[in-house]
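Coming up is one lone chain in structure tokens, specifically the form predicted alone.
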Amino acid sequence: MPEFISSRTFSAGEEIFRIGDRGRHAYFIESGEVEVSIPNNEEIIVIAELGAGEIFGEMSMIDDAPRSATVTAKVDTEVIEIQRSRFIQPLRSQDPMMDLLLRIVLARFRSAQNQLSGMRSTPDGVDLSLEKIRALAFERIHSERDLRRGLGAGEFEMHYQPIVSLDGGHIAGFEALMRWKKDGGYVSPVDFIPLAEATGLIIELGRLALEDALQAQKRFFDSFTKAFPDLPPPFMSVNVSGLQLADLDEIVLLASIIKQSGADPATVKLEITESLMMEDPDHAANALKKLKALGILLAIDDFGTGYSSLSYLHQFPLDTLKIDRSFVVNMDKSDSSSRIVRSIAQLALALEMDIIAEGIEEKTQMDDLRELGCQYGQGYYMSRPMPADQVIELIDTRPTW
């Protein structure tokens, strides 16, 4: 896994880059103190000092200009070095009309900076939301880290959540969720996936999920057949980001992986968010339609909370519509839930497709959700999700509710 986040500690009055280097990285300054400066003639002038939660360097994440000046530190200083390819790469490969504009507009910046290089800035004009985006900044370098980090160190695992039949009322699959043990707790997946889609890191992530659960799926499946031997072996779902099925060859990688585990295709089903169908239907369709040429199942996930088009719907190769929890939790207590879990019922049933209807917290959603003809459900009134280790002694018991 590259190295695109590091830290460095500068001793006091070493040079961190002079004018003139070469420009490869930006510094955000952790703690210590940094100058600045140019040459005016046989002079040296200082043109700034920045303490932590300062920024330099930074115009080499968009251009390939030489140093403008040359920073030293005034105290032992330590800084985060971020390598330019974090950033200039993505921007390129995204947006090359954005790239274009923003080299523009730093060409524009250099040629009044040569202007006025004698002059020096005063913190009277300082922004405050120039302040309050440096805060952001850090706090988002910071949490980059510490997510590299810890996939470097094996901290993220996977938790297993029962998927129960509703009509036989035993456990029919299993839903692989990620959890990321930091500390000695966990961090909740609502503050780092989004993380992990914002930096591209969620395609490692999905990779590690998928083969971290189908080999968890062969344990399962042994226990599983001795404690049920005349049921079907369980499915396993396993959540696929959208920046993992915008690359088509990344597909081929989930393939492989598929294939290398020995897993029957039959008995994976991935997710996929509404939200990603939608916003490029018809790169879905082909992306979509890639996956089930493997024999897998799909599964569209958090249905109802999206921007879905149903004139759309029909057209992906779906097998399993799952409802979100928010609406399965209000069920008997919102009208207008109820009616909703009721039409995202007969719609999958009309496009013959199995319901999972998550989030079921009491008996009697579980009660109406089979009287609806959803077919599976999740939810801790069943069981909360668990490493692998307890998912095995949960089967051996031969659960049913």
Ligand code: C2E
Contents of the next structure:
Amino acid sequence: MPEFISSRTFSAGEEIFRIGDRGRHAYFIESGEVEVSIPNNEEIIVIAELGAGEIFGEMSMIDDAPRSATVTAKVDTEVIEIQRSRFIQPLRSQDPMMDLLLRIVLARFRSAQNQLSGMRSTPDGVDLSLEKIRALAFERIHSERDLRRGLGAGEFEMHYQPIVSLDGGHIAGFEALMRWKKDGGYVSPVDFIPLAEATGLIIELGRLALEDALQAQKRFFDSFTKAFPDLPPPFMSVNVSGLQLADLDEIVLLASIIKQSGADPATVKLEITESLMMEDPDHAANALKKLKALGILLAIDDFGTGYSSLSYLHQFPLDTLKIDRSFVVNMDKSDSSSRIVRSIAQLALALEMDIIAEGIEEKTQMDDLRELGCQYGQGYYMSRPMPADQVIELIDTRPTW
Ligand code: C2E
Ligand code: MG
Ligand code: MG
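The form predicted alone done, now the form predicted together with the ligand:
Next comes the full complex, and the chain you just saw is listed first.
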């Protein structure tokens, strides 16, 4: 865990930060005294003296603008230093609109302060950034309204991409991928999932994804058993956002969706990204255990793009590891990518997990992955994600790869 909050002592006369510096910390004064000053032509003007119990440096922490004053310890001074990230991460991830509003208020304040102190602007021009922030806030409000409207109008639908057994060459399951049908085309989830997460709408979208996917699974199951009577029924994999798992009540709700669908839990898989699990591994482990208790399957998505701690990895009740596309794409270009894929396959084997390689676009990649011991693969080479009706048509052709 990074040290977000720590104590520090500055000696009398020592500069804590200087005008123009980037603001990485805010400070609470535990004991001692500091002087806040700004240069004015040749002179230094002291604008404030602060003592125990007071806070300084908090403004730059919010907007990341350069420091608008210099702060110096007058006597030996003990401070509590709070890192910017301690404050900024929760603020942005919880509600970016709040963050934007806070920054507008701050930008106005800075500009008024500058006028009062006779400075035309801070070193990097706050007036301009006020404009930028306003434009950003405006854009955000529009996108959020559009997302809400789309949700109300039923514009979100699921597409499905086959996941293929590299041993047998047949379809083993599907991944459900969300699409936003808008203006005659489809908007990619990379363009709307972050906003849905930032606004909390992902909760509703996530329920929708699970319900639709389980509905589709039933239809696929019927066609599949006709086309491949000897094969096990295909699993359905659904992506889950961290926000859905943050609240244990939401997990209960997801559980009830699975139960009500009548699906065999052993054919339902939830995919959670690696970065998400590592953000708060203890909470993730707890949430995953609750899900696992339902008898469903769990996968770690985009493996290799986050920073997995191996000591945590084996504590998660995971069934499947999905190797990120970036390794598969580079396999034929770089030996190291192949070696990484081989190592990940061995790691998965040691942890008794099966492995799915993402983003197979060429036959040679599929052949190489087979040889490296990957059990499953998905990618445009086999099939692109598509609407449920087209999946059924595909199953009826009894494809193998
Ligand atoms: P992901 O879960 O890693 O999904 C795999 C992505 O790789 C999909 O992108 C898929 O279309 C794409 N892909 C598959 N094969 C190939 C290939 O051969 N080449 C290339 N270039 N790409 C391939 P997509 O559908 O745009 O989804 C992007 C991400 O959005 C997903 O990554 C997932 O993190 C997120 N996402 C999608 N649907 C949902 C959802 O219902 N809920 C949540 N929380 N996230 C979702
Ligand atoms: Mg996925
Ligand atoms: Mg992935």
